[in-house]
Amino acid sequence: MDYAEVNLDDVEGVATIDTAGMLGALERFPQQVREAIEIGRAPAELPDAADLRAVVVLGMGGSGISGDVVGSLAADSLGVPMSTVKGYRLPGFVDENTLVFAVSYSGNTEETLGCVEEALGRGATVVAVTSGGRLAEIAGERDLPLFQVPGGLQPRAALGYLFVPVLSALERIGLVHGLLEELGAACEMLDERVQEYGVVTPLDDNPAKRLARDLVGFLPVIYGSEGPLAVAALRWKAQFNENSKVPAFYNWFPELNHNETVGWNHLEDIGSRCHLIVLREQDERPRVARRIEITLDLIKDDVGHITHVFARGSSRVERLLDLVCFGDHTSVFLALALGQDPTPVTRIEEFKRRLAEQS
């Protein structure tokens, strides 16, 4: 397909291609969010935060973003450690003083499941939050508290349901507060972000279509700083993985600055195809800023192209949301700029495929 055809204003051109409707799921994502807020005040017997000595959240690929989102937003006001588990191994210090939450769309998460069984195993309190499968089963065998969401997306596409419920557990055990508070006022400045941002919008006025048509050819790397940003980048990097069917990258500031700076020497080839998208705030620390300026300075030249996007919102909370709204719909028109449906992960389901054949 000659990519320079495809015109993502033409509405009912793109319908073909998205033919499963991802960005009918991201146009949802407010109310998602909403209803997520109330799913996390259904009745669950949590456990007393005096007797709390840590805090994980188990998940991989689109369920495990959720800890990075959570662990980013409360880093500030938490006052236990908390840690993301991409994998399937148990850090040794969970015990009966920690809370686990267990995040599976899906719900058979192998890797989840494995450390599942490992944690109750050592008597920490497992919290889970699935739409179903073997997850929602354990919760109901061993009683575990569960918050169940509502199932039929891909996971990537159903990150208000699976962040939102673990905040709102931490905020009701007393281990953050306001975060909730400020969630529901985001709820509004998304609302006016998907429209923004939707396919009806056209080009001129939709800076995701355009970033997306920048982009074609090119490969995306994102760099954010510390703290949601950085989070925000990694969100955009495994979307653009999972929607677009691209490599893309990601890093931040200040740690890029001890490494993947001086990268940039070399293979001037590889690196005049890349596109480099800084994550930015207005309101950014001074060093950060300047660390941001001397090291785009740095390397203009060793790389195809350099878009700033800043934040917009009034709260972290709000800014970040609003990067991941930002890049969900760069990512999905980039797939439709390459005629590409967004939804399937086929390679994803293959992977698993011959995985279960050794099991």
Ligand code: F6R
The other form holds:
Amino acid sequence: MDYAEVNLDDVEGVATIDTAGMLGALERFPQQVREAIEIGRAPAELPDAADLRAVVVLGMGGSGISGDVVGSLAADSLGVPMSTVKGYRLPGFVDENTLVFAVSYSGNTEETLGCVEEALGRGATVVAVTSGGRLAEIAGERDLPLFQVPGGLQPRAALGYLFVPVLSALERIGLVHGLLEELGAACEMLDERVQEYGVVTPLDDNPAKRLARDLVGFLPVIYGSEGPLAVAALRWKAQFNENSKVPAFYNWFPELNHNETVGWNHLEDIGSRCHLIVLREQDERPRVARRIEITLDLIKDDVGHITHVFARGSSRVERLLDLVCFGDHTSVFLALALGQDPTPVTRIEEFKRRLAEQS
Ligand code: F6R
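What about the form predicted in complex with fructose -6-phosphate (F6R), after the form predicted alone?
Up next: the whole complex, starting with the chain shown before.
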């Protein structure tokens, strides 16, 4: 396929590639967040915050990032440590004073299910967030608090359903404050953003389409700064992988200044085909702004393109969700520009099928 042939402004033509309607799912994101706020209010027996010494979120891929989102938003105010476990290994500190959220959209992810069994064995309180599968069954059998979310989406398109109940539960027990209010206000901003980044907005007025067009033929490398912007950078990377089916990498300031800054010194042919996207905030820490300035000055001749994307919004929740919305649309438009249907993740399914054969 000649990439230049795909006109991102041809709404009907684009729909013939986006056969499962990923663009529609992105457009419904604000509605999904509103619904998820309601789901988060469902009756659930949650532990007393006074008894808790740690919070852990279990989850992989599009589900696991829900823990990163909540952790990055809550980090500055949370009085207990919070971590996200993406794998088979449950940390040694998990005990009866730990609140564990098991997040799996399908409810059938083996790493998450394995950690759930171990966490229950250690007496932790386990809260399930899922659309069904084995996780919903375990919640029923063991009488666990369950936030059941609607099914039928790709897990990565269900981010609102997956992170909001975790945030909501933490706020209900008084471990975090004010984030749900910020989230409610963010929905109005998201209503505007999904229009601005949506398929009906022509390329000249649509920053997501423009960036997608500039990414054709390049490998996206996304940099954020520690906290929510690093989580946004991870989301962009994963969405480029799963929607656009391209390799993509991410890193964050200040850590990357201690290693990756040097790593652009060789393999010029690869560097020149990388498009560096730097996620930023208008009021970023002055030392971070200075780091970005120096870093880009050092590596500017080693990469093909550099784009700065400034988060918009008046709260940390709005800024993170604005970046998620921008990145999600960019990854889908890149898929479409490459003639790829953004929805199927055939290799993930094939991988899980082959792994299950040998269990
Ligand atoms: C697919 C996706 C994947 C899944 C992951 C875990 O859209 O985003 O990264 O999220 O394979 O599966 P679930 O989310 O069902 O636990």
